[in-house]
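Next comes just one chain, in structure tokens: the form predicted alone.
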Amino acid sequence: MTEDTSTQEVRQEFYGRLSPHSMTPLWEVLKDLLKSEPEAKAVPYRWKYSDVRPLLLESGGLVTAEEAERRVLVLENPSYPGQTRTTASLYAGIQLILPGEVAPAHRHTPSALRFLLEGEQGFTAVGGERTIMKPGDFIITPSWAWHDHGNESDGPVVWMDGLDIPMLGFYEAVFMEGHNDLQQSVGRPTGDAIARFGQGMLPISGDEAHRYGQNSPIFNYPYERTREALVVSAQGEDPDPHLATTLRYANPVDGGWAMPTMSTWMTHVKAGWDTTPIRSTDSMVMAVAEGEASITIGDTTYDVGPRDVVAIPGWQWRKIRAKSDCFLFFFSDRVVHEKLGFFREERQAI
């Protein structure tokens, strides 16, 4: 028996003796803590609009919006089956609420957000108030804010939820409330949030700029203004070459993220324009509302066209090419990783 060995043989006897006591050693585990650089347990991953809305329409022959109390298709990454993640730290479902359907008004803890893909006269109520919703624009539901859904139009009405449920799902703090009623009382006009905090103006009242805390007090970012801003920032100056032309959704009141838990943006990349690749420590989720485009995750290539979605894990090299003029929504948790000092993100050279 060499030295070598019988020196394995003590130790393993010794962690044997310490697994009764719920303990082990650090530094038989520290080298799989403490990598050189991240690394992603999602894969990239692309849902065609095309293949899940026949799927979505038939579950809405099976269980209406009130007795799913909501009626969504999770996107599950690849990665983790039956643990409903889109990446490791961002859920995302596409719900369908057919014509005349009202899903119920609840609240939880875990904050959300809806990227409208299809339908007119779609509405979300939050807080009191009632946004009809068009496709592109991003609605803002705060965490413990009561919301309802409902279809007031002849067809169905379709968008993608983001929710930062496997976030709060590891500090065991996600849970929920119904509501008494099947829709809350609406209080306040429609288009009165948008009116007070979307014009470049605020109430004179600070305490009313913060009824929902970090959130921005503005929930609906219509997509008609977000689209004009970016087409007329394209032609102010040279796109970015990794960002192209990238605009952030603002709260208002101090500029920051317009959540607290997820970062949100849009890009506009020009027909014929290539994007340089770029990688950075969040994980996102990419909706495509308008164009077609292929985009590059690690060493995969997706084609992607309206009302798709795609999960980008973290530290992936990504770049686009824009086969047509392409706007594109994001989500990730970005804000989370700059509120705690760890977002790094890297550029290749152009």
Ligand code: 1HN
Contents of the next structure:
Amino acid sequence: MTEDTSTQEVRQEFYGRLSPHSMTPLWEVLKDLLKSEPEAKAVPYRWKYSDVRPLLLESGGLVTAEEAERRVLVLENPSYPGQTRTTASLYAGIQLILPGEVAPAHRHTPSALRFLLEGEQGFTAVGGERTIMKPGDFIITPSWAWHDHGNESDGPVVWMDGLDIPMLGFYEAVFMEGHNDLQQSVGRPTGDAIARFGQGMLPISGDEAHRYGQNSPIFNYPYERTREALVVSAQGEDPDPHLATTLRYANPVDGGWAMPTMSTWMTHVKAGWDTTPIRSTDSMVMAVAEGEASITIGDTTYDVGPRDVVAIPGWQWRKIRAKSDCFLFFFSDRVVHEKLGFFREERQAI
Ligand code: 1HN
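Requested next: the structure of the form predicted in complex with this ligand (the form predicted alone having been shown above).
Next comes the full complex, and the chain you just saw is listed first.
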């Protein structure tokens, strides 16, 4: 027996005696815990709307929105089967509301966002105000806010949900509560929030602005305005080589991100433009509002068009090539990385 083998045997015998005491030697796992850089377990993935839509509509014939509570197809990362997560920290799903249906009022500690894909007359009520949701609109449902959805049109309404539920799951801090009524009562007129907070003005009494806690009091950012802001911005300057023309959704009260756990922004890339690779520690989900593009994440390139969704794990080089004028919605866990002080970004030299 070599000395080396006997050392190993002695160690293994020692480890065996640690285990009944729920202890384990750090030195055997330290190399896996501390790597020189992150290695995402999640993989990049693209969901084509042409695959999603027929299956989603089929689900509409199998279960009602009320019965399902939320009729959603989860966009589950292939690396996390059965774990309802799209990246390590983020959840995304595609929700369908058929004409006349209601998704019943409830509230929960995870925060949610909606990005509208299809249908003109869906609505959601959040914390006492109803908003009509149109394609490209970005809507916030803050943690613990009552919310219910409906559709008063004669066609399907479809959107992408984004939630921080994997983060809250990690902290074992998920609570939920059902409302006594199918729909909450609405106490404010539609458009109240955007009138007070979304015109470059704020109520002179500051308290009002904390209507939605740490979230932006503007709970629907209409696509019409977002798009106009991007188009005009792109006329006034050369695009950033890595980010093209990107505007983030901001909380007008403090200038920060619109939500406390998820960062959101929209990128406009003009036809024919190629961005230079960039990577950052945050993981992301991208949904195409308009345009045809190819997106490269690490070694994988996907062609994408309107309403397609892509999972982008953290710390992978990404770049976009626009075939036509593109408007791309993103949500990520960047705000958390920033607040906790570990956000990193790297840009390839141009
Ligand atoms: C939820 O409440 C909604 O309110 C959508 O529309 C998706 C996914 C997980 C947990 C709660 C909604 C959800 C969700």
